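Listed next as structure tokens is one chain, alone, in the form predicted on its own.
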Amino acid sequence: MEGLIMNYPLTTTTILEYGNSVYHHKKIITYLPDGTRQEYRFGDLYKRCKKLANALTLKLGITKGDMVGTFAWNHAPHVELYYGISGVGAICHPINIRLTSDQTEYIINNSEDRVIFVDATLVPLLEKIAPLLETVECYVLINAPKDFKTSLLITIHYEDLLEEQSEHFEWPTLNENDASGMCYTSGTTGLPKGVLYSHRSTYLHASNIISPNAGNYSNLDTILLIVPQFHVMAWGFPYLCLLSGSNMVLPSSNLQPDVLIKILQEEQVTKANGVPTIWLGVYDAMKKNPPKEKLALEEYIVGGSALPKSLIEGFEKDFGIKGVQAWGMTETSPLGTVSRLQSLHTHLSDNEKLNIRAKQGTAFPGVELRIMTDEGTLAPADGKTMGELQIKGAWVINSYFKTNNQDGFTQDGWFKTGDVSTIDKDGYMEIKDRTKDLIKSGGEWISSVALESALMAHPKIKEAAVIAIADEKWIEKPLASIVLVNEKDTISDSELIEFLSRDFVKYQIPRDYVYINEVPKTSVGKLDKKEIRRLFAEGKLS
């Protein structure tokens, strides 16, 4: 027997239709990349999602199960390509400006995109492969001056694109099971592989996250999204801030630490997301130069990579700003978990506490989480049994784009993540290490994870990244790649080796280390070891 309830679909549309409903008044703020500021409020983005609906039907042709590409920054136009494209029943499908020309060529050309609407400053990037583009019909100029010169060959302003169009469209009803957005994985092992979002898993996803217990977002925020919209459909926050009312800030490829602060205390920013080199850079030039006053910042999200207790507990000291650790993938949309504290932690001392907040978390309403050992066993929730994070939940795919290929997924249904990871009894899950980063040394596992946060907690070390090497007797031992807060400070092995053995036994330690200026990061700012380790067995890492 079903329930009486009504058939209800959660698109978004239904997101928008809300924001526009109950939030109307509140704000969207574009800093373009030249540094203008632009502001318009929720009822105008409905307006022009509108205007975009019946330009994407009427002028581009563009019908249902369409795919539409965007090549761009965080900015309101990105944000109404999110519900424009989606809202006439097409697959808005965010393409990463910062993979190689190869790389974007293939997503393109896999994904079948009609139309890319490209910001003026990425142009150059297409016009390299616009000849190998197969499917793209035309491509819409966001940002453009009207004298803009592209070798392009069917171009169109985005604004005159809307000027033409009604703001008067009736949203075609959609099934929520269909596919609403599209990401790429970054490529970092293969080929990129496209994970495709439907309305349904972009709803729960983004109201889930706004709850008390995850994110905490409310109408009374003013959110900074640096979390680019082409990674992940920004996590969501795009849409939970339609959801929640929460004023949005969008700074496009205005990334640079000072301006980011400098956005910060002018808009009155009470919550951020970012990854955490994105967030190191910040704290850093906060404490070179510290603010007059104090910012209205309260917490920053923080996903993509493990964030260092030594950023958490700074950052609390030293600001009184709140880090607050996350962790997903591509594939789960992407958030999964969420770390915070919970009444039955009051008691703990705060390096206790700072320890809780430093793993990756529990899981959301409508995720579950499991570890299964090397012998395909059940872990135990102990907190140190490890083995492979496998991960199931309304927001997780069950197979890639254009591929029957299950390789990622357990007979069961479940998706391998990679991560290595442990959880204990209140379902803390703590990631050790990626599969192909842990270390193997003398038969025994060493966390290049746990390495890095240690070494990252020193006053001279600015950034870590540990991977394995080649050696004679272990097999494997790790090497730690530093750079220093100050170029002109000097440290030596031997002080590391004792900094680190306050909290591991001797064989995890390394003895070898390597001092460089920058570690080398992937296109989602996450530490990229496949360079390293590429740059090591050239002989360049010194």
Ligand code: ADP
The other form holds:
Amino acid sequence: MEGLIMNYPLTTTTILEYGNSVYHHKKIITYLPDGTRQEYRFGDLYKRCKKLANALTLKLGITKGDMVGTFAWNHAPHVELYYGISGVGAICHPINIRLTSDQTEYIINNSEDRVIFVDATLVPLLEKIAPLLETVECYVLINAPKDFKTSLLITIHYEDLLEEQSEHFEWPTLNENDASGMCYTSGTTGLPKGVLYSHRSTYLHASNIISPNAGNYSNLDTILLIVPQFHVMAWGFPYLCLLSGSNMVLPSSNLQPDVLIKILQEEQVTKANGVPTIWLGVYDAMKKNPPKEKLALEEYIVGGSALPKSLIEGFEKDFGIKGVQAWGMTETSPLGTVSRLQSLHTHLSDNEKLNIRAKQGTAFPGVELRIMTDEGTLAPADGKTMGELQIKGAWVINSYFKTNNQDGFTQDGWFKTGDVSTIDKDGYMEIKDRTKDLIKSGGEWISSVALESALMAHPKIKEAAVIAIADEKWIEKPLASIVLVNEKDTISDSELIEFLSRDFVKYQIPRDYVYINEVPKTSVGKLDKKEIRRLFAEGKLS
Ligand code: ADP
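Form predicted in complex with adenosine-5'-diphosphate, following the form predicted on its own:
Let us now look at the entire complex, which starts with that chain.
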């Protein structure tokens, strides 16, 4: 027997409607790339989203299921795009601005974006590839001066697009399982893959994060969204702020530690998100130049890479600010776990508490975790047995965009994360290693496989193996171990950096090179990265 309850669709439009009806007075503050501050209210956001919806449908001819790209920093128009595009039934596709031109070109062609909304400051990145983009009919320029010059063919200014439009728009009734957004993951080898979020998954993810056991956000908060909107929908924060009634502060490209500290102070920010590299930078800057008044900041939530214990300790001891660790992936919307202490931990020592907070944490309600050993058995919840972390839940992917293959999923429907973890008796998961051949530097992925094949294209190089090594600022950075064709040859680091800069963007290029006689191999002849890491840890690679 079915329950006798309304079938009320959980959509991004219901989030927008709620934010407007209950929290129309709450603020959205933007710091533009040139430092200018702009402020308006959720009520203004609502009206502008309706204007945008009219523009998308009437002027740009966008219809249900169309893909609309964004290439932009965090700012109010980008939030309008999240709600406006999804609200008309189209799919909002934020494109990572930090990828190589080849990857960006592939992603735009693969997703079939019809229109791209692009920040004026980012236009040069698209100009380079525009002739190769097969489906883009028009570019909408955000925050561009009137006399802005570009080689992009068909352009219109965002404000001009909205200007003549009515503030009245009848949102279409959408199915909550319809796609609302899309982000791409970086592949180890091969091409990036699209993850298509639904309205329902977006709604459930955002409403879960608000809970006191998770992000703990309410209408008393002002939240600084440091995680870019082109990174897994800014971890759902543009949605959860409307549900929780938290003021939203958007820094666009103002991500330098000193500027972030100034924004934290000026806006009395109480909570913020970001990858560890950002918070390491903010902490160092605060140590060097301690703020005169205690910041209003109570907590920062970190994900994307492990939150170092020393940072949790330092921030709390020196400035009374709490670090909260979360774990997630593009494929999991992204948040899957969060680490907070519970009543059962009250009696523990400070150090034991710190050890728990430094774990990746417990699953959100609506998501399940399990660890499978190499033998294919379920690992016991003993905090020791390692295995592959697998996940299922209401906001976890079940297939990649445009692929039917089930690589990456188990036969019984769990998603294989490629992370190697343990889980303890209380359900706290801890990441120990990863099976995917990727390096995560400052929150962005670098494919070791792509670097290896590029290096091996150098005439003096016979073999190359790239591993991740620890770095204080970037958490991880690439180290390339190289076997030369002719042992007597030499190559300078700068020559290699120059050679790689043809195919890689700056942050992806290794600065550390070691020369070896032979790359260790596994029994089946694959590069033995575990062995290379061991040699490096023992100081035998230099
Ligand atoms: P995101 O943009 O959220 O970082 P990605 O899909 O690019 O998502 O990366 C997901 C991967 O990042 C995870 O599988 C894991 O390897 C790593 N990761 C994410 N959060 C953490 C964390 N708190 N600690 C350690 N690794 C993490």
